[in-house]
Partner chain sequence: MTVPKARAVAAGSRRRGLSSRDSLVLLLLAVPGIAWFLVFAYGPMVGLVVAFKAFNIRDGIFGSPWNGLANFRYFLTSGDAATIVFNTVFLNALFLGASLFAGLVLALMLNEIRGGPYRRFMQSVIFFPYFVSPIVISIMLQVILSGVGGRGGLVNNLLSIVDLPQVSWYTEPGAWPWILTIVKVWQLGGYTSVIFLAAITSISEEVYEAAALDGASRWRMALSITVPLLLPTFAVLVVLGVGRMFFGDFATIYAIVQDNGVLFPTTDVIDTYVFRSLRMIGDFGTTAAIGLFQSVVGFVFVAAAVMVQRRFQKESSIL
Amino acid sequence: MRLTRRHFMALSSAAGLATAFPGLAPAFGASSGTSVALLPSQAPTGWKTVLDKANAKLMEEHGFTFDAQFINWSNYAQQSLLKFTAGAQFDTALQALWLNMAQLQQSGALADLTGQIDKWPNLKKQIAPKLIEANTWGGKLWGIPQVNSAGRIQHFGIRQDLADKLGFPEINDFETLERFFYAVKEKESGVTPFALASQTGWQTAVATPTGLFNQHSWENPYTMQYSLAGSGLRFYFDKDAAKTGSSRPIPWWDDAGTVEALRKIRQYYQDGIINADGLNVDQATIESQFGAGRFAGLWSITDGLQSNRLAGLKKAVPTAALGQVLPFGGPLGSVKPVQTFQADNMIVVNANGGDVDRAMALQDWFSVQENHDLVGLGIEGTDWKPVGEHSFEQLSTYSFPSYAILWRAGLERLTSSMTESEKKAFGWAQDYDNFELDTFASFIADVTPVKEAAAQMNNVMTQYANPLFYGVGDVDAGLDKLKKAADAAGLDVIMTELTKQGDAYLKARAS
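Could you show the structure of this chain alone, in the form predicted in complex with its partner chain?
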């Protein structure tokens, strides 16, 4: 369009009025400019086309545009932290407890979003009150939770075709799963029964509320681990703290069933049930080897995305099928595991340079099915096509990191290739009533008073605990070294501080 002198005068007047009378701004939309978001991963194929279409609609409806700065996952934690530190101009970023969210909040880098959700009808409709409640720290909301289910339960994704072939059509308990793994080892040459990847090893033994090989937690999924500074030391508060008023934290190795789990893992390592390179091999490599048919099982989570592995796997093993085994000593619904309902992913707003209204308007805009589909799945007919009311079939390689900015449980479409087994597990995980809220659900440790000890504890866990989680080395000798190193790093100091913070949390919760 040619910009005539009349157009220019009109635009100048509008800009002048908007500047002189900020109160008039809503007449032109919620905000203006571009809402920049820091997102992990890479720009999807065809991103520009999708973004242009989304921005045309967004501009028309709200008067601003959206842009994403994609940062590779391997650098995301450091790069996003640096951008906050350097005072970079952006509205939102993906953050999480396992990233730097607690640190950012404690240093005042995040905008307070308390009460904001109520102002945005589409967003309010899509975010469950329980989710807001659980993700509110000290009475304040510091981020918009991005979840597609109520509880996230780690479990086993298995080759159902092998399970059927070996006589295990239904696996509902630990013993049956173990027998399946040994049968694979014995009868399926070249297939390792279960794959462990680096970084997630602690989940083999530490209950969250279940540990993969922690048989005790399968029967008793009622303890929830908390972590200091995102990772490092994981610990448990007393299960009866709500009654006694005393938090009494313990390190993870003192929780019932954990040491037995470590022995089990060691046995699996020696018997070849798990891979021997878990300490070194990353998740992407494990996924590709699983896709090549080299493993009979791998770590999974109830996020509804696990069936996506099937298409790749079928290329290597045309008869392959997938199944989900949830770590409970019985069928789904027989137990009510504890959860914190804390979101793994949160969208936070940059307090120093971010525009809260614009960020919230974008979150609201993403909470409309059409917009959610456009950015999350791409162009309808080109990148995807609807199947039924809530499913879709992927037509291109467009892959947007929806989990990082626009996950809404009620708007998520399921892939048409989702297995019946995953549909069942995912459906169960979407219902808040299937879980028990943990006493310390909103507890976030403030690491500042024990910063040095916490930093050293990160090292202790990597050096001495990781080998135990992968079965490398003797359990007793390894535990002995771990405890000595933890003591030297300041375990007592940390535990004293956690007790103080835990007790204060209980007191505040009671009042």
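Beyond the form predicted in complex with its partner chain, can we have the form predicted on its own?
Partners and other molecules omitted; one chain follows.
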């Protein structure tokens, strides 16, 4: 009988082997069976071949296999939530504060992973201590952060070829970017200056610390929004809270810079600078239309993946080029935007049907370069080939949602087609020292005391706030309706509770 590494460990002295082969020790506790993960998106082309090879190696080394249930992005939030509440059998799932993570944690659906990372040496090596600290709530860790950079700054991806053609070779501020958009509208027939997708929502105006069209936030990226999970309500804490000890939260519509952004968006909607169907069109459709050359710009984030759009775009526009615009009014490094270092994506473990040891063993296995490359990039020589030490060339259409389960900042290979503009932005975003930690970085609002009001507020945000974020309708009339509906839903109750929790957080932070 051929012994797997797990069998070998089981038949031997764990203590002795751990001394001789320290990297093997965690496998001793791993379970058998299949570690199933709920992941957004679709199975990549060639997935079975990759999965078979990965599972042969995983079985050899750990004694279990891996499988993924892919769920389309448009249904992921609802379907993954249903699987948790229905008691489905799976180990892990992508979750996040912008999905249902806080709700799941508060309902006891997530396994407590506190202290787990220290047991898995490969994983521990790839996860920065600051990242763990920032993603620990109330002293407990409820998921493994999936990040490939330190800070996440939303910004603009633009058609650099059009910018060069129209006389905007370098864009470093909001006014110049706006002039570029209007020049596109005037001179490039059939091209809409900027594309908005329905998933973008509040990010058009609310500071994170930057909102897409929040000019004040671009020039002053020092305010971070927070959310009352499950309510859709975004709010800001007082900037002087650390000094005064008083959190004094306000809803986003009481911030002048955010409201001014709504007026900008409305203007862009009326002038045809943004697409008129942004409220209803999904991101996949927008990406497809951008690839067909129908837009001059779209939402981007500092994740090092934005240059991937170029290959498809060049099929429609062979002379196309891409640029990244982070209009901080100066070169990167001239300002330090605030960040929470809270991960946008987390891998959580199902407390009512998952296997913590198996889930953590898989996360540890993904933290080895060879395994990370195999699942993330596919078969070497077929799907990709290395370029230098840290880059790769894509050879096939294999596309796995690595951000959902195996992002490790130190293991990510850069695509060989990455633009110089994105290399600069991504390199800057990977350094924790380029950001300031926000006062409320580890604050997570507990929705339980105001659960009923939060549920009503979610409907208010969908009905009255979303149209404003896409420029649909008059701003003043829309805000008036929004405020009246929010008051009726229990805004006072919610803000009182947020003040209580924010002040308590400050007090605990100071002690």
